[in-house]
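The chain that follows stands alone, in the form predicted on its own, written as structure tokens.
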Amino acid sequence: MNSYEELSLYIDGAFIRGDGRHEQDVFDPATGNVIGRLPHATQADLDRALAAAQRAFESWRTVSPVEKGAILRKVGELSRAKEIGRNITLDQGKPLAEAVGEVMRCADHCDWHAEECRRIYGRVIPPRLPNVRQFVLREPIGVCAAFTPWNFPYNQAIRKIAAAIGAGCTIIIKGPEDSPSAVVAIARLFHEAGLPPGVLNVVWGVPHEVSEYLISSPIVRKISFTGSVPVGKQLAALAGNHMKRITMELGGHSPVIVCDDADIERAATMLAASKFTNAGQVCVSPTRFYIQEKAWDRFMARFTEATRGIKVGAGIEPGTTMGPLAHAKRVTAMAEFVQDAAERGARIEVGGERLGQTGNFFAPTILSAPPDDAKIMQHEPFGPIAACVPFKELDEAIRRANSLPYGLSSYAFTGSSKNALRIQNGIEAGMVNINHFGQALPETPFGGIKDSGMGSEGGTETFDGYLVTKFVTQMD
């Protein structure tokens, strides 16, 4: 506990430390501290990982589905989340009680698909003469590489790791660089867990060239990455260069619709909490808060009380609510953003600047009435900004939520049920959560449309991009 997680590349069942490789610096955003050298794969290490992964599909995709289970069920039961987490707050800066809860949640994730496993069915086809059988079997694909982001490293690993698995495919993931104790340790549980060697990998390097390499190898036959739209286009048209199966979970800037109906002093301290989450960096944060105007006095009063009551420091202090941003360059980013809807009219009700000097630490913010063409209205910030403007009808509300190219969450507070169906039909997102936050869960399906993505992890969805689909027809 009093120690950082001992980095390394996890290869056909072995940890790999530097040993001469070029090693990169992990540092602690809310210190600029280094706390870790990460070492990353060679070419040679890449090939090995490639030829380990090939060779532990062909045994890894006739094991039982039970078995398989067990091994899942296991890691979930070795989850160590105090451990494990205060090592996420060291490289990625969430509270401690944020990173906690996010591997804790996790061996849910991995019950779940221990589970689920053991269900993936295939059918019997009526055929058309007596003496044909027609059935359809359902078959793990093969190796797979995986891309996984540094906001939430061990549940988007976890998630995609224990799909491939419970499918009866091969991995081999490539984490953030920047927050990668996750997925070290994720590789240890599944070590521990008696996972046979080559059936996980786990490498780093330079994101770029780690991804070109792996999804260019023929070995690969699927590629799952969760990350922002310019390089999840890049490595979708790489995949499609070489016809290969692809989920990718992009970006979102997810539309909130308060309705002058809804219990708004509740839907205000909730968005509160939710926006705020990992100092805003969620791929499915609310952002746009479109609040209609019989509600809008009253929803930014407790929304702003709300928000002044969230503790900024390092994530590891006690009591902290909020920690820093991961990378500096994103403090400067939030600045940008604010300066650019201040000059075109917004008004800044609580934040808007840099706090102290030292760590990458942003004030909570929230702007009301930007303007549809400020920056913050047409991009995702991936921060603590709120962006809050009025609206008269929900009509309108619906339009402007569906003006972007984005569709991955969205979120609606209303007390009628005839508003509730008209947003439930009239947004476009993969996800649309009405008077709560019920996304994400194991057993429900999260992904997006538009420019937020294809493909959907979690759910009976979940193992769709992870097996083929094979036609038997015999005739006696």
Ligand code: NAD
Second form
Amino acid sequence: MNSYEELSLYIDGAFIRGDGRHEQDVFDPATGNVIGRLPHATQADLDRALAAAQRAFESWRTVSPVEKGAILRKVGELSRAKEIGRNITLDQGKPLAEAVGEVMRCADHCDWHAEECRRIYGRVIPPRLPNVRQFVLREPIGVCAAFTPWNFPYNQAIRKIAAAIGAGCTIIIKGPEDSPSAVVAIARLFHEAGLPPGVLNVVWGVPHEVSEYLISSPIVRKISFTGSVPVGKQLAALAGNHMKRITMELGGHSPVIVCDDADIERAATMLAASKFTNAGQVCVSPTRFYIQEKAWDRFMARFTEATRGIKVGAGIEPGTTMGPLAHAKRVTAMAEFVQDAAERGARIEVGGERLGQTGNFFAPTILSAPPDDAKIMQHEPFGPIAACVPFKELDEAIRRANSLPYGLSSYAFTGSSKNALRIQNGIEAGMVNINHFGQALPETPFGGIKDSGMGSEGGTETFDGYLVTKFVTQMD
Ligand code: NAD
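Got the form predicted on its own; could you also share the form predicted in complex with nicotinamide-adenine-dinucleotide (NAD)?
The complete assembly is shown below, putting the previous chain first.
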């Protein structure tokens, strides 16, 4: 096993090391040690990636879905989950089992896109004249630019790549500079699987410089971004200036409604596991917990007990169930959320502080009863903090759940199908999970509404953002 991924650019089928380019240090968030050096693309590199993607598109668009699917399937088979997962743990921090699991689940994404790309159908529209035929064709949009984040560095990248190339597009991806090993590993897998040069290109750099350059290029026809709401809005505005298609997977502040008729023990146990996955750095992490009054004591007792059982440590250590935060700046952000809530009268039930002086460790934290105007109830923490508040009536909980501009995921626990229906109809979110966590599968659409984004990844919707519609009418 290599000590760490050999970091490089991947342009027109070639892996390119530093060779005098500016290089950025990559850190292990558990120790603060430098583990790699990442070369930044020069403007000439970006131009070469654009030219390669444009050239490759002319032939890739004509490749049959069976051949495209064969490459995608091979990538899934080749995935070196243990090695790639270990490198993700080293540069991102999550526990090894989570990192390896992320890579293994992505084989399923490849497999599913491989199969689904055979079903990119058009349609025939009945004509008004007997000698006319009318068709609707769906064609690949062209060269895509994608920008993916550090929290699921493998998953976020592979979903965009599989959708783009399955649809017949070519793609230039800028992954997360802080946690880059996963995207380089993906490029190696596609290379080994026989993807033609230029279909996939990987570049690195100063994020806003790279995105502004690529989005402004007339070669790029589609933008896909996963990250924060403010950056998503900037990129969407820039894409709008150039009339380019977008898919935006942005932040969330997922509400959880626990009704007093739910299986409270089960809900609290499942929620503690889900909340602290990836140290809460998950866009669909449950975050605002609305607990019906009669269930409050039972829920809090189990939820705090399960949270106290979380073992925080370096992701590489056996037995660790929560690793460090990916960045030092997130530790400061967590401390600010806790301080603000405490000043406004919230109780710190568990955690609430930084752990140790080395690495970016913050304790799994539960706050109870912060007011609705506390920062934690208004802004996505993107970290290991759960804020719990009581409610009386379900309508009140739904209203509070909908009160923010976010609309990504949502969760509810209830034993009543009537309540489940009210929640399903009333919640403003792209995803509603009732009595379990069932999202982010390859066959189900993943995406947000309101400020949380535009478009879906996965499900039969997965190729929509990468296709254009062409109407053809023909008279004999
Ligand atoms: P951020 O938006 O600054 O960065 C997220 C990712 O986008 C990073 O990988 C970054 O390199 C990249 N990025 C930043 N500016 C960019 C630009 N102008 N052009 C192209 N790429 C750019 O957020 P952050 O501070 O790194 O992370 C915290 C916030 O990010 C959270 O509040 C959360 O909302 C959001 N986030 C969301 C997801 C998600 O899955 N939706 C994933 C990661 C981060």
